[in-house]
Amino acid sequence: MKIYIDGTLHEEADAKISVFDHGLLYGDGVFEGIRFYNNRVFELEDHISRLFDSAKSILLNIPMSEAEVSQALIETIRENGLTKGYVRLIITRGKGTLGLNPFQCQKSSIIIIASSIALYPEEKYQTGLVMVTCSTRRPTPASLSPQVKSLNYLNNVMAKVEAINGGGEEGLMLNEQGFVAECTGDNIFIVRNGEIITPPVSAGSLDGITRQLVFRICQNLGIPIREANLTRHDIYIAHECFLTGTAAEVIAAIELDRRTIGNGKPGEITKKVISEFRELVSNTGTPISPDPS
(Lines of atoms letter the chains of each structure in order from A and count residues from 1; the text may use other names and numbers.)
(Lines give C-alpha, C1' and ligand atoms only; values in the text may rest on other atoms or scores of the structure.)
Protein backbone atom coordinates (compact mmCIF):
# COMPACT_ATOMS: atom_id res chain seq x y z
CA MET A 1 0.00 0.00 0.00
CA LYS A 2 1.25 3.46 -0.93
CA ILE A 3 0.33 6.37 1.30
CA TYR A 4 0.51 10.02 0.31
CA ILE A 5 2.18 12.39 2.80
CA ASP A 6 2.89 15.99 1.81
CA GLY A 7 3.47 15.38 -1.87
CA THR A 8 5.27 12.04 -1.67
CA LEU A 9 3.99 8.48 -1.86
CA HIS A 10 5.45 6.14 0.77
CA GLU A 11 5.18 2.42 1.34
CA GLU A 12 3.04 1.72 4.41
CA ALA A 13 6.05 0.77 6.58
CA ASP A 14 7.74 4.05 5.71
CA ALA A 15 4.71 6.33 6.04
CA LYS A 16 5.48 8.37 9.16
CA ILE A 17 4.64 11.66 10.81
CA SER A 18 6.39 13.47 13.64
CA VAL A 19 5.46 12.63 17.23
CA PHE A 20 5.22 16.41 17.64
CA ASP A 21 2.44 16.67 15.06
CA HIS A 22 -0.51 18.40 16.73
CA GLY A 23 -2.88 16.05 14.96
CA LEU A 24 -1.39 13.24 17.07
CA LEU A 25 -0.83 15.25 20.24
CA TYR A 26 -4.16 17.05 20.39
CA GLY A 27 -6.46 15.74 17.67
CA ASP A 28 -5.89 19.08 15.95
CA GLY A 29 -6.90 18.54 12.37
CA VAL A 30 -9.74 17.61 10.04
CA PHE A 31 -10.54 14.72 7.74
CA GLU A 32 -12.86 13.31 5.12
CA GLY A 33 -13.84 9.73 4.40
CA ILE A 34 -14.52 9.25 0.69
CA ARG A 35 -15.79 6.23 -1.24
CA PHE A 36 -14.93 5.17 -4.76
CA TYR A 37 -16.80 2.62 -6.85
CA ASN A 38 -16.33 1.23 -10.35
CA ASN A 39 -13.27 3.41 -10.96
CA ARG A 40 -15.11 6.60 -9.95
CA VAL A 41 -14.81 8.72 -6.80
CA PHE A 42 -18.28 9.36 -5.42
CA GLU A 43 -19.29 12.95 -4.57
CA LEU A 44 -15.64 14.06 -4.69
CA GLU A 45 -16.33 17.79 -5.07
CA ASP A 46 -18.71 17.85 -2.09
CA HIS A 47 -16.22 16.02 0.11
CA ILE A 48 -13.32 18.30 -0.80
CA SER A 49 -15.48 21.39 -0.32
CA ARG A 50 -16.49 20.17 3.14
CA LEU A 51 -12.86 19.44 4.01
CA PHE A 52 -11.89 23.02 3.22
CA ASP A 53 -14.91 24.34 5.15
CA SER A 54 -13.88 22.32 8.23
CA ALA A 55 -10.32 23.60 7.93
CA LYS A 56 -11.45 27.20 7.59
CA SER A 57 -13.64 26.89 10.65
CA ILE A 58 -10.67 25.92 12.84
CA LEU A 59 -8.17 28.33 11.21
CA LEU A 60 -6.23 25.49 9.59
CA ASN A 61 -4.51 26.40 6.33
CA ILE A 62 -4.39 23.73 3.64
CA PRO A 63 -1.30 24.43 1.49
CA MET A 64 -2.98 23.19 -1.70
CA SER A 65 -6.01 24.20 -3.71
CA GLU A 66 -9.18 22.11 -3.82
CA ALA A 67 -8.27 20.98 -7.34
CA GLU A 68 -4.75 19.98 -6.25
CA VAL A 69 -6.05 17.97 -3.29
CA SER A 70 -8.55 16.21 -5.58
CA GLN A 71 -5.81 15.35 -8.05
CA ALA A 72 -3.51 14.04 -5.30
CA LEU A 73 -6.35 11.85 -4.03
CA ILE A 74 -7.05 10.39 -7.47
CA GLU A 75 -3.36 9.76 -8.11
CA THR A 76 -3.06 7.96 -4.76
CA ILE A 77 -5.92 5.64 -5.72
CA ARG A 78 -4.31 5.00 -9.12
CA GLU A 79 -0.92 4.23 -7.60
CA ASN A 80 -2.56 1.61 -5.38
CA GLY A 81 -4.25 -0.04 -8.36
CA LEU A 82 -7.70 0.22 -6.82
CA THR A 83 -11.09 0.62 -8.52
CA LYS A 84 -13.30 0.27 -5.43
CA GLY A 85 -12.58 1.26 -1.84
CA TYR A 86 -12.33 4.01 0.71
CA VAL A 87 -10.08 7.04 1.10
CA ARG A 88 -9.18 8.68 4.39
CA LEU A 89 -8.03 12.23 3.64
CA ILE A 90 -6.42 13.88 6.66
CA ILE A 91 -5.15 17.40 7.29
CA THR A 92 -3.18 17.76 10.52
CA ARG A 93 -2.01 21.01 12.07
CA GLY A 94 1.53 19.75 11.50
CA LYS A 95 4.69 19.54 13.56
CA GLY A 96 4.84 21.95 16.47
CA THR A 97 5.88 22.11 20.09
CA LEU A 98 4.46 20.62 23.25
CA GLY A 99 1.65 22.94 24.23
CA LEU A 100 -1.71 23.83 22.72
CA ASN A 101 -0.63 26.88 20.71
CA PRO A 102 -1.39 25.94 17.08
CA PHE A 103 0.58 28.90 15.78
CA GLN A 104 3.77 27.08 16.76
CA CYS A 105 3.07 24.65 13.90
CA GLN A 106 4.81 25.95 10.79
CA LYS A 107 2.92 23.95 8.14
CA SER A 108 -0.03 21.58 8.07
CA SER A 109 0.39 18.06 6.73
CA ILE A 110 -1.74 16.29 4.13
CA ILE A 111 -2.16 12.51 4.39
CA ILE A 112 -4.12 10.36 1.94
CA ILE A 113 -4.79 6.68 2.58
CA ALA A 114 -6.57 4.62 -0.10
CA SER A 115 -7.69 1.22 1.08
CA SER A 116 -10.85 -0.74 1.88
CA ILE A 117 -13.30 -0.53 4.76
CA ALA A 118 -16.02 -2.75 6.21
CA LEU A 119 -17.82 -0.74 8.88
CA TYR A 120 -20.35 -3.48 9.56
CA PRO A 121 -20.42 -7.22 8.74
CA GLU A 122 -21.80 -7.86 5.25
CA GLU A 123 -24.73 -9.92 6.56
CA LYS A 124 -25.97 -6.90 8.52
CA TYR A 125 -26.73 -5.15 5.23
CA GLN A 126 -29.30 -7.90 4.65
CA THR A 127 -30.70 -8.27 8.17
CA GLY A 128 -30.22 -4.83 9.77
CA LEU A 129 -28.39 -3.47 12.80
CA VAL A 130 -29.11 -3.66 16.52
CA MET A 131 -28.74 -0.29 18.27
CA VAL A 132 -28.23 0.70 21.89
CA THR A 133 -28.81 4.17 23.34
CA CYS A 134 -25.58 5.55 24.78
CA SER A 135 -25.25 7.62 27.93
CA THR A 136 -22.39 9.49 26.22
CA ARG A 137 -23.99 12.62 24.77
CA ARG A 138 -23.06 14.52 21.65
CA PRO A 139 -21.20 17.74 22.50
CA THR A 140 -23.29 20.88 22.29
CA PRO A 141 -22.86 22.79 19.00
CA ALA A 142 -21.78 25.74 21.16
CA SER A 143 -18.62 23.76 22.01
CA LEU A 144 -17.66 22.85 18.46
CA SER A 145 -19.83 22.85 15.38
CA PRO A 146 -20.84 19.29 14.42
CA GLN A 147 -20.17 20.33 10.82
CA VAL A 148 -16.42 20.30 11.57
CA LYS A 149 -15.06 16.80 10.92
CA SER A 150 -12.21 17.02 13.38
CA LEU A 151 -9.65 14.36 14.24
CA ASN A 152 -10.91 14.23 17.83
CA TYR A 153 -13.44 11.39 17.80
CA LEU A 154 -13.09 10.30 21.44
CA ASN A 155 -16.72 11.20 22.12
CA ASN A 156 -17.84 8.85 19.34
CA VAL A 157 -15.36 6.16 20.35
CA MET A 158 -16.67 6.08 23.92
CA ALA A 159 -20.24 5.83 22.63
CA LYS A 160 -19.20 2.99 20.33
CA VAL A 161 -17.68 1.16 23.31
CA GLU A 162 -21.00 1.51 25.15
CA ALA A 163 -22.91 0.16 22.17
CA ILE A 164 -20.69 -2.89 21.76
CA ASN A 165 -20.64 -3.60 25.50
CA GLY A 166 -24.43 -3.33 25.46
CA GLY A 167 -24.76 -5.96 22.75
CA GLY A 168 -25.33 -3.65 19.80
CA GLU A 169 -23.56 -2.92 16.54
CA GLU A 170 -24.28 0.80 16.69
CA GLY A 171 -24.94 3.38 19.36
CA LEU A 172 -27.65 6.04 19.35
CA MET A 173 -26.41 9.38 20.67
CA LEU A 174 -28.62 12.05 22.20
CA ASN A 175 -27.95 15.75 22.67
CA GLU A 176 -28.03 17.58 26.01
CA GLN A 177 -31.78 18.19 25.60
CA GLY A 178 -32.43 14.46 25.24
CA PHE A 179 -33.29 14.59 21.53
CA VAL A 180 -31.72 12.21 19.04
CA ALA A 181 -28.61 13.66 17.41
CA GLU A 182 -27.06 10.85 15.38
CA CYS A 183 -25.32 7.51 15.80
CA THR A 184 -21.62 7.09 16.56
CA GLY A 185 -20.69 7.44 12.91
CA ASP A 186 -23.94 7.71 10.99
CA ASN A 187 -26.99 9.89 10.46
CA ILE A 188 -30.31 8.31 11.39
CA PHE A 189 -33.69 8.27 9.63
CA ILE A 190 -37.02 6.75 10.61
CA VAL A 191 -40.06 5.91 8.52
CA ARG A 192 -43.53 6.44 9.95
CA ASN A 193 -46.74 6.17 7.93
CA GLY A 194 -44.84 6.33 4.65
CA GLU A 195 -42.91 9.47 5.59
CA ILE A 196 -39.17 9.69 6.31
CA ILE A 197 -38.05 11.84 9.25
CA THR A 198 -34.52 12.72 10.35
CA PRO A 199 -33.18 15.01 13.11
CA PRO A 200 -32.22 18.54 12.07
CA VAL A 201 -28.50 19.31 12.09
CA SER A 202 -29.25 21.79 14.89
CA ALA A 203 -29.81 18.74 17.11
CA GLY A 204 -26.07 18.15 16.96
CA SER A 205 -25.51 15.98 13.91
CA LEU A 206 -23.25 16.27 10.92
CA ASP A 207 -25.04 17.26 7.74
CA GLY A 208 -23.63 14.18 6.07
CA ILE A 209 -23.12 13.94 2.33
CA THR A 210 -24.99 10.64 2.23
CA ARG A 211 -27.69 12.29 4.34
CA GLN A 212 -28.04 15.02 1.71
CA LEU A 213 -28.16 12.36 -0.97
CA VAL A 214 -31.13 10.68 0.74
CA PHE A 215 -33.09 13.94 0.44
CA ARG A 216 -32.38 13.95 -3.32
CA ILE A 217 -33.30 10.29 -3.63
CA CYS A 218 -36.61 10.88 -1.85
CA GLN A 219 -37.39 13.78 -4.13
CA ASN A 220 -36.74 11.58 -7.17
CA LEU A 221 -38.85 8.74 -5.78
CA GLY A 222 -41.66 10.97 -4.53
CA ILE A 223 -41.19 9.88 -0.92
CA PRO A 224 -42.06 12.60 1.63
CA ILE A 225 -39.15 13.52 3.89
CA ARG A 226 -38.69 16.16 6.57
CA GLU A 227 -36.54 17.18 9.53
CA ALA A 228 -37.90 17.09 13.08
CA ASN A 229 -36.63 16.59 16.61
CA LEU A 230 -36.86 12.92 17.54
CA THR A 231 -36.85 11.11 20.86
CA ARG A 232 -36.04 7.48 21.56
CA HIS A 233 -39.79 6.86 21.73
CA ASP A 234 -40.13 7.99 18.11
CA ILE A 235 -37.58 5.37 17.07
CA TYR A 236 -39.18 2.65 19.22
CA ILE A 237 -42.50 3.11 17.42
CA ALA A 238 -41.09 3.75 13.94
CA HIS A 239 -42.20 1.46 11.14
CA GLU A 240 -38.67 1.45 9.67
CA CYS A 241 -35.28 2.87 10.50
CA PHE A 242 -32.05 3.25 8.56
CA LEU A 243 -28.62 4.83 8.97
CA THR A 244 -26.44 6.62 6.46
CA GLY A 245 -22.79 7.59 6.15
CA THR A 246 -19.96 7.45 3.64
CA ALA A 247 -18.39 4.44 5.35
CA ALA A 248 -21.71 2.86 6.38
CA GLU A 249 -23.45 3.66 3.06
CA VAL A 250 -27.18 3.01 3.72
CA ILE A 251 -28.12 0.26 6.18
CA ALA A 252 -31.31 -0.70 8.02
CA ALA A 253 -31.58 -0.70 11.82
CA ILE A 254 -34.10 -3.17 13.21
CA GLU A 255 -33.80 -2.86 17.00
CA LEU A 256 -33.15 -0.20 19.64
CA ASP A 257 -32.77 -0.94 23.35
CA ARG A 258 -34.35 -4.40 22.88
CA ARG A 259 -37.39 -2.86 21.17
CA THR A 260 -38.02 -4.30 17.71
CA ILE A 261 -38.43 -1.58 15.08
CA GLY A 262 -41.33 -2.35 12.75
CA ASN A 263 -41.40 -6.05 11.97
CA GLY A 264 -37.71 -6.50 12.77
CA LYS A 265 -36.64 -6.56 9.12
CA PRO A 266 -35.46 -3.90 6.64
CA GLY A 267 -38.61 -2.12 5.44
CA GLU A 268 -39.84 -1.52 1.92
CA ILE A 269 -39.08 2.20 1.85
CA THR A 270 -35.62 1.54 3.27
CA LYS A 271 -35.05 -1.03 0.52
CA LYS A 272 -36.06 1.51 -2.14
CA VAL A 273 -33.62 4.09 -0.78
CA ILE A 274 -30.83 1.50 -0.65
CA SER A 275 -31.54 0.37 -4.20
CA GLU A 276 -31.49 3.93 -5.54
CA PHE A 277 -28.31 4.69 -3.58
CA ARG A 278 -26.53 1.67 -5.03
CA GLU A 279 -27.59 2.64 -8.52
CA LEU A 280 -26.14 6.13 -8.06
CA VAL A 281 -22.80 5.00 -6.64
CA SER A 282 -22.41 2.47 -9.44
CA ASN A 283 -22.88 4.94 -12.25
CA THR A 284 -21.78 8.40 -11.10
CA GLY A 285 -18.63 10.02 -9.79
CA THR A 286 -15.30 11.53 -10.81
CA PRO A 287 -13.29 9.14 -13.02
CA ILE A 288 -10.11 7.74 -11.50
CA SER A 289 -8.68 6.95 -14.92
CA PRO A 290 -9.41 8.69 -18.23
CA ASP A 291 -11.74 5.85 -19.28
CA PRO A 292 -13.84 4.65 -16.29
CA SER A 293 -15.42 1.89 -18.39
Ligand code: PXG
Contents of the next structure:
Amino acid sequence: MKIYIDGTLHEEADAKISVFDHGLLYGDGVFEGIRFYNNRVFELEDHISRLFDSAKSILLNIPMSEAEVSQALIETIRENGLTKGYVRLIITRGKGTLGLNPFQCQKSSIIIIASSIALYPEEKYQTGLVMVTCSTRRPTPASLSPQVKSLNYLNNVMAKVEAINGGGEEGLMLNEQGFVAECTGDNIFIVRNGEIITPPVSAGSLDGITRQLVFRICQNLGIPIREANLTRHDIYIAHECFLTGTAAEVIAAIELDRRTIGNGKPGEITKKVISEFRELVSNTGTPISPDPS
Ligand code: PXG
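Form predicted together with the ligand, following the form predicted on its own:
Zooming out: every chain and molecule, the one shown earlier first.
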Protein backbone atom coordinates (compact mmCIF):
# COMPACT_ATOMS: atom_id res chain seq x y z
CA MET A 1 0.00 0.00 0.00
CA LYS A 2 1.30 3.45 -0.92
CA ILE A 3 0.46 6.27 1.44
CA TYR A 4 0.56 9.95 0.57
CA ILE A 5 2.22 12.32 3.06
CA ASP A 6 2.81 15.95 2.07
CA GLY A 7 3.34 15.37 -1.64
CA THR A 8 5.23 12.07 -1.48
CA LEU A 9 4.01 8.48 -1.69
CA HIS A 10 5.56 6.11 0.85
CA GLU A 11 5.34 2.38 1.39
CA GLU A 12 3.23 1.68 4.47
CA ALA A 13 6.27 0.75 6.63
CA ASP A 14 7.91 4.09 5.78
CA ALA A 15 4.78 6.25 6.09
CA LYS A 16 5.64 8.04 9.33
CA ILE A 17 4.90 11.31 11.06
CA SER A 18 6.54 12.99 14.04
CA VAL A 19 5.60 12.00 17.60
CA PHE A 20 5.45 15.78 18.17
CA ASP A 21 2.60 16.13 15.64
CA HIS A 22 -0.29 17.82 17.42
CA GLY A 23 -2.67 15.49 15.61
CA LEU A 24 -1.24 12.73 17.82
CA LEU A 25 -0.58 14.80 20.95
CA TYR A 26 -3.94 16.58 21.09
CA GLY A 27 -6.20 15.20 18.34
CA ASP A 28 -5.60 18.58 16.70
CA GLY A 29 -6.61 18.12 13.09
CA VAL A 30 -9.49 17.20 10.81
CA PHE A 31 -10.37 14.34 8.49
CA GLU A 32 -12.75 13.00 5.88
CA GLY A 33 -13.76 9.46 5.00
CA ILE A 34 -14.56 9.13 1.29
CA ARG A 35 -15.68 6.10 -0.72
CA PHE A 36 -14.99 5.25 -4.33
CA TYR A 37 -16.97 2.77 -6.38
CA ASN A 38 -16.65 1.58 -9.93
CA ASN A 39 -13.57 3.75 -10.65
CA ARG A 40 -15.32 6.93 -9.44
CA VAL A 41 -14.97 8.93 -6.23
CA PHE A 42 -18.39 9.43 -4.70
CA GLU A 43 -19.41 12.98 -3.69
CA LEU A 44 -15.77 14.14 -3.85
CA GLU A 45 -16.54 17.86 -4.01
CA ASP A 46 -18.83 17.77 -0.97
CA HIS A 47 -16.20 15.91 1.07
CA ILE A 48 -13.38 18.26 0.07
CA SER A 49 -15.53 21.28 0.78
CA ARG A 50 -16.49 19.92 4.22
CA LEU A 51 -12.80 19.21 4.94
CA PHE A 52 -11.90 22.84 4.21
CA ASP A 53 -14.84 24.05 6.33
CA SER A 54 -13.73 21.86 9.26
CA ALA A 55 -10.16 23.19 8.91
CA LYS A 56 -11.30 26.81 8.70
CA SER A 57 -13.42 26.41 11.80
CA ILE A 58 -10.40 25.30 13.88
CA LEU A 59 -8.07 27.88 12.29
CA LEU A 60 -6.06 25.21 10.50
CA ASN A 61 -4.46 26.21 7.23
CA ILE A 62 -4.38 23.58 4.47
CA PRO A 63 -1.38 24.52 2.30
CA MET A 64 -3.10 23.33 -0.91
CA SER A 65 -6.19 24.33 -2.88
CA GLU A 66 -9.35 22.21 -2.93
CA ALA A 67 -8.50 21.18 -6.51
CA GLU A 68 -4.96 20.16 -5.50
CA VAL A 69 -6.20 18.05 -2.58
CA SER A 70 -8.74 16.36 -4.89
CA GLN A 71 -6.01 15.66 -7.43
CA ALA A 72 -3.67 14.19 -4.78
CA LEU A 73 -6.51 11.98 -3.55
CA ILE A 74 -7.29 10.66 -7.01
CA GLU A 75 -3.61 10.04 -7.75
CA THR A 76 -3.18 8.12 -4.49
CA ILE A 77 -6.09 5.84 -5.40
CA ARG A 78 -4.68 5.37 -8.91
CA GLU A 79 -1.14 4.63 -7.67
CA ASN A 80 -2.60 1.89 -5.46
CA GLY A 81 -4.39 0.38 -8.46
CA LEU A 82 -7.78 0.45 -6.73
CA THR A 83 -11.21 0.87 -8.32
CA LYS A 84 -13.40 0.41 -5.23
CA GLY A 85 -12.62 1.26 -1.63
CA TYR A 86 -12.35 3.92 1.02
CA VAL A 87 -10.00 6.87 1.44
CA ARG A 88 -9.04 8.45 4.73
CA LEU A 89 -7.94 12.05 4.17
CA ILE A 90 -6.27 13.57 7.23
CA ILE A 91 -4.97 17.06 7.95
CA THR A 92 -2.94 17.28 11.14
CA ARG A 93 -1.79 20.52 12.79
CA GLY A 94 1.75 19.27 12.19
CA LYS A 95 4.92 19.01 14.23
CA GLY A 96 5.02 21.33 17.23
CA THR A 97 6.19 21.44 20.82
CA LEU A 98 4.86 19.80 23.98
CA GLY A 99 2.22 22.33 24.85
CA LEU A 100 -1.22 23.05 23.42
CA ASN A 101 -0.28 26.17 21.48
CA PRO A 102 -1.01 25.34 17.82
CA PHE A 103 0.92 28.43 16.68
CA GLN A 104 4.11 26.54 17.58
CA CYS A 105 3.36 24.13 14.73
CA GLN A 106 5.14 25.24 11.56
CA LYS A 107 3.10 23.51 8.90
CA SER A 108 0.09 21.22 8.73
CA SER A 109 0.49 17.76 7.20
CA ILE A 110 -1.72 16.06 4.63
CA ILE A 111 -2.05 12.28 4.78
CA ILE A 112 -4.05 10.19 2.31
CA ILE A 113 -4.66 6.48 2.87
CA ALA A 114 -6.49 4.61 0.09
CA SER A 115 -7.71 1.29 1.39
CA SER A 116 -11.02 -0.32 2.35
CA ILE A 117 -13.34 -0.23 5.37
CA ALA A 118 -15.94 -2.59 6.81
CA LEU A 119 -17.89 -1.01 9.66
CA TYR A 120 -20.29 -3.91 10.25
CA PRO A 121 -20.26 -7.61 9.31
CA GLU A 122 -21.49 -8.09 5.73
CA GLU A 123 -24.58 -10.12 6.75
CA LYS A 124 -25.87 -7.17 8.80
CA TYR A 125 -26.60 -5.39 5.50
CA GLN A 126 -29.26 -8.08 4.93
CA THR A 127 -30.53 -8.56 8.48
CA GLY A 128 -30.11 -5.12 10.07
CA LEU A 129 -28.23 -3.82 13.11
CA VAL A 130 -28.84 -4.11 16.83
CA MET A 131 -28.50 -0.77 18.63
CA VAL A 132 -27.97 0.16 22.26
CA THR A 133 -28.54 3.62 23.77
CA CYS A 134 -25.26 4.99 25.15
CA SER A 135 -24.96 6.93 28.38
CA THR A 136 -22.12 8.87 26.71
CA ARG A 137 -23.81 12.01 25.40
CA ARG A 138 -22.98 13.89 22.21
CA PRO A 139 -21.13 17.05 23.30
CA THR A 140 -23.08 20.27 23.06
CA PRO A 141 -22.41 22.45 19.98
CA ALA A 142 -21.52 25.13 22.54
CA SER A 143 -18.29 23.23 23.22
CA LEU A 144 -17.18 22.08 19.76
CA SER A 145 -19.42 22.13 16.71
CA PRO A 146 -20.42 18.60 15.64
CA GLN A 147 -19.84 19.89 12.08
CA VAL A 148 -16.07 19.84 12.69
CA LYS A 149 -14.87 16.37 11.71
CA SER A 150 -11.93 16.54 14.08
CA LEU A 151 -9.27 13.95 14.88
CA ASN A 152 -10.71 13.69 18.39
CA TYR A 153 -13.34 10.94 18.26
CA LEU A 154 -12.92 9.79 21.85
CA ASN A 155 -16.54 10.63 22.65
CA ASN A 156 -17.72 8.43 19.78
CA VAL A 157 -15.18 5.71 20.59
CA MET A 158 -16.49 5.52 24.18
CA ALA A 159 -20.05 5.30 22.86
CA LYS A 160 -19.00 2.49 20.50
CA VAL A 161 -17.45 0.62 23.44
CA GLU A 162 -20.73 0.92 25.33
CA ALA A 163 -22.70 -0.36 22.33
CA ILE A 164 -20.48 -3.41 21.84
CA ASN A 165 -20.28 -4.18 25.57
CA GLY A 166 -24.06 -3.92 25.68
CA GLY A 167 -24.42 -6.59 22.99
CA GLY A 168 -25.09 -4.32 19.99
CA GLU A 169 -23.30 -3.29 16.83
CA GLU A 170 -24.12 0.40 17.02
CA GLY A 171 -24.72 2.99 19.73
CA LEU A 172 -27.49 5.56 19.82
CA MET A 173 -26.18 8.90 21.08
CA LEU A 174 -28.42 11.49 22.74
CA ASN A 175 -27.73 15.16 23.28
CA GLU A 176 -27.70 16.90 26.66
CA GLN A 177 -31.49 17.37 26.53
CA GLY A 178 -32.00 13.66 25.92
CA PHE A 179 -33.04 14.01 22.28
CA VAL A 180 -31.57 11.69 19.67
CA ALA A 181 -28.48 13.15 17.98
CA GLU A 182 -26.98 10.36 15.85
CA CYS A 183 -25.03 7.11 16.13
CA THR A 184 -21.27 6.79 16.65
CA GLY A 185 -20.37 7.32 12.99
CA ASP A 186 -23.71 7.58 11.24
CA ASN A 187 -26.91 9.62 11.03
CA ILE A 188 -30.24 8.05 11.97
CA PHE A 189 -33.64 8.00 10.25
CA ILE A 190 -36.96 6.45 11.24
CA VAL A 191 -40.04 5.62 9.19
CA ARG A 192 -43.50 5.97 10.66
CA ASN A 193 -46.75 5.84 8.70
CA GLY A 194 -44.91 6.08 5.40
CA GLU A 195 -42.98 9.19 6.38
CA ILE A 196 -39.24 9.48 7.06
CA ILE A 197 -38.08 11.54 10.04
CA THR A 198 -34.52 12.45 11.08
CA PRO A 199 -33.24 14.72 13.85
CA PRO A 200 -32.20 18.25 12.81
CA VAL A 201 -28.42 18.74 12.87
CA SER A 202 -29.02 21.25 15.68
CA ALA A 203 -29.72 18.19 17.88
CA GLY A 204 -25.96 17.61 17.78
CA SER A 205 -25.24 15.53 14.70
CA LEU A 206 -22.85 15.88 11.80
CA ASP A 207 -24.67 17.04 8.67
CA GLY A 208 -23.69 13.87 6.86
CA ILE A 209 -23.17 13.82 3.11
CA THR A 210 -25.05 10.51 2.97
CA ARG A 211 -27.80 12.15 5.08
CA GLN A 212 -28.13 14.91 2.46
CA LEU A 213 -28.24 12.27 -0.25
CA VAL A 214 -31.19 10.57 1.50
CA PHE A 215 -33.12 13.87 1.28
CA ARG A 216 -32.44 13.97 -2.48
CA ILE A 217 -33.36 10.28 -2.91
CA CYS A 218 -36.67 10.85 -1.08
CA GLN A 219 -37.44 13.84 -3.25
CA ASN A 220 -36.83 11.71 -6.37
CA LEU A 221 -38.91 8.81 -5.08
CA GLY A 222 -41.67 11.04 -3.71
CA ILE A 223 -41.24 9.75 -0.15
CA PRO A 224 -42.14 12.40 2.46
CA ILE A 225 -39.21 13.32 4.71
CA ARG A 226 -38.84 15.90 7.47
CA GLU A 227 -36.63 16.87 10.39
CA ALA A 228 -37.91 16.65 13.98
CA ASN A 229 -36.48 16.09 17.42
CA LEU A 230 -36.75 12.42 18.33
CA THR A 231 -36.64 10.61 21.65
CA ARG A 232 -35.74 6.96 22.28
CA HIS A 233 -39.48 6.27 22.50
CA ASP A 234 -39.94 7.45 18.88
CA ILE A 235 -37.35 4.90 17.78
CA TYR A 236 -38.85 2.07 19.89
CA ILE A 237 -42.23 2.58 18.19
CA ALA A 238 -40.89 3.35 14.68
CA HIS A 239 -42.04 1.10 11.84
CA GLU A 240 -38.56 1.14 10.30
CA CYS A 241 -35.16 2.58 11.12
CA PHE A 242 -31.97 3.01 9.12
CA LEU A 243 -28.53 4.57 9.51
CA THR A 244 -26.42 6.43 6.95
CA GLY A 245 -22.74 7.30 6.63
CA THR A 246 -19.91 7.10 4.15
CA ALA A 247 -18.37 4.15 5.95
CA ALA A 248 -21.72 2.59 7.00
CA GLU A 249 -23.47 3.37 3.66
CA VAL A 250 -27.23 2.82 4.22
CA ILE A 251 -28.12 0.05 6.66
CA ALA A 252 -31.28 -0.97 8.51
CA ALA A 253 -31.44 -0.99 12.33
CA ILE A 254 -33.87 -3.56 13.71
CA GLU A 255 -33.51 -3.34 17.47
CA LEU A 256 -32.88 -0.69 20.13
CA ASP A 257 -32.42 -1.53 23.82
CA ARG A 258 -34.00 -4.99 23.29
CA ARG A 259 -37.11 -3.48 21.70
CA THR A 260 -37.73 -4.84 18.20
CA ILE A 261 -38.20 -2.04 15.66
CA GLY A 262 -41.16 -2.72 13.34
CA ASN A 263 -41.24 -6.40 12.42
CA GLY A 264 -37.53 -6.87 13.17
CA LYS A 265 -36.55 -6.91 9.49
CA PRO A 266 -35.31 -4.18 7.12
CA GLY A 267 -38.48 -2.33 6.06
CA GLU A 268 -39.86 -1.68 2.59
CA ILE A 269 -39.05 2.06 2.52
CA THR A 270 -35.57 1.38 3.89
CA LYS A 271 -35.02 -1.16 1.11
CA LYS A 272 -36.14 1.38 -1.52
CA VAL A 273 -33.68 3.97 -0.17
CA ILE A 274 -30.88 1.36 -0.11
CA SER A 275 -31.53 0.32 -3.69
CA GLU A 276 -31.58 3.94 -4.92
CA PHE A 277 -28.37 4.59 -2.96
CA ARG A 278 -26.71 1.56 -4.63
CA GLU A 279 -27.78 2.86 -8.03
CA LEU A 280 -26.29 6.32 -7.38
CA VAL A 281 -22.96 5.11 -6.01
CA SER A 282 -22.37 2.90 -9.02
CA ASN A 283 -23.33 5.52 -11.61
CA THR A 284 -22.08 8.86 -10.31
CA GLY A 285 -18.83 10.36 -9.04
CA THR A 286 -15.54 11.88 -10.17
CA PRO A 287 -13.68 9.50 -12.52
CA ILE A 288 -10.39 8.02 -11.34
CA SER A 289 -9.31 8.14 -14.96
CA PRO A 290 -6.15 6.21 -15.77
CA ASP A 291 -3.00 8.30 -16.00
CA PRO A 292 -2.61 9.12 -19.74
CA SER A 293 1.24 8.96 -19.56
N1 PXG B 1 -21.94 11.26 12.17
C2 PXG B 1 -20.65 11.14 12.54
C3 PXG B 1 -20.27 11.44 13.94
C4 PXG B 1 -19.70 10.73 11.60
O5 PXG B 1 -18.44 10.60 11.96
C6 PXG B 1 -21.46 10.56 9.93
C7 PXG B 1 -22.34 11.00 10.90
C8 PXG B 1 -21.94 10.34 8.54
O9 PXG B 1 -21.47 11.36 7.67
P10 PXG B 1 -21.20 11.12 6.12
O11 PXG B 1 -20.83 12.47 5.60
O12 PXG B 1 -20.08 10.13 6.02
O13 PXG B 1 -22.47 10.62 5.54
C14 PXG B 1 -20.10 10.43 10.28
C15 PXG B 1 -19.08 9.98 9.29
C16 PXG B 1 -15.57 5.15 10.96
C17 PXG B 1 -15.95 6.33 10.12
O18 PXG B 1 -14.42 4.72 10.83
C19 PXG B 1 -17.13 6.99 10.32
C20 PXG B 1 -17.44 8.11 9.53
C21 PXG B 1 -16.58 8.53 8.58
C22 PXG B 1 -15.41 7.85 8.40
C23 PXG B 1 -15.08 6.74 9.18
O24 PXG B 1 -16.38 4.66 11.75
N25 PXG B 1 -18.59 8.73 9.78
